[in-house]
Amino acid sequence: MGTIRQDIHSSAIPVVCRECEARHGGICSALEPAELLRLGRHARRREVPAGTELVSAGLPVDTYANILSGVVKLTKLLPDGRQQIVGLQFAPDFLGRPFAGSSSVGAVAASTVRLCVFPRAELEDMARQSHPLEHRLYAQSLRELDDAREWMVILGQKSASQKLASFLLLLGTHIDPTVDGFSDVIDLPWTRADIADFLGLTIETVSRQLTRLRNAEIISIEKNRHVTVLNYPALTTEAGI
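Could you show the structure of this chain alone, in the form predicted on its own?
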């Protein structure tokens, strides 16, 4: 008799979790079936449109969430009232700051976002009891730190064309949780103005660089936001990788 896989297809795991492919790489993959059942009793699915504020900087937080699909932008409010985009999150990232009463950054849906939301107190209590869950949360925090350091290099040292190519590679690698590796079809979650803000460029420069990549047949663009990567090696070269 063959070995029964103890994964999301196991009958011991809640149905809502068995149907969640995002949990393979998220924090829930560190949980045993009984722990998933416990968390599932308190979890609820939520779908929000682009522009919805998910976390308010400086305000008390009573829920955390797993991102099931879509893109979340992390923002920092500047003294003059402007907002700076400081990071991106994708499925199956964990949205929240464990063991902190509030977040230093805000979180806004950059596209339609599907979430699995659960109480902060429940998740933190489980993390105290489960070393694998605690380790997974810690590992994601370190990965986010590594990503932030890498993006500092991109913003500080790369040219405009390299920044935009690096941005497209970032999206293609993370935007579709069902694709292992790189997705060559990207629906840009932002306007040109948002992309310019994130990359530290002007809107005109972003538009010019996208046109250049299209004319070089490295990408194709339909309806301003639907991008298809036609030549992945060339795009990595453009990114300076």
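Please supply the corresponding structure for the form predicted in complex with another copy of the chain (the preceding block corresponds to the form predicted on its own).
Partners and other molecules have been left off, which leaves just the chain.
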């Protein structure tokens, strides 16, 4: 009985959503088939290379998106040209700042990113009507808030080496959504400059601390981007728990 209803429903959902990675984890899981159909009509898939500016800080936004794969960095620019990365988003996160004319942060693809894009008005309209959808959005913003505050501690209190270790720990636990625990092989989708922006350091300090961790045989680095964590306990100690 339950399965039959499921089948009827799944046959009613849009074709693009059938095999979608964000269908179950993302905000779409809060939608009824009819709603999914409505949003699906306006949704468009898009794949963008690393470095693509998805949202510009201060500029009006007229689309939102789900992240299907890849990493998006949220940045804030300072008048002098420096930038601070204020958040990272992974699949199947929702990308956008609902109910504000413009975003106060910029969003840039940190790796090749696949998105499911839909018009702003459509989603906001649906959020106003669908309580489960808004609940889902709310839950994500609470998670982002927890993350942001976690990073405030790192930015405010930790030394350069602790920042680096914390950063690697974060990546290991988030970068591969298929692995549940900690993944000890990390392909950095960032340059040293990005890491520096994220941690509030300079590229030189990032570089120095990475070589320090390598010399201590806590990590190994190949071709600048491929990091393997050799000694996980030591890394947590470095991070200052």
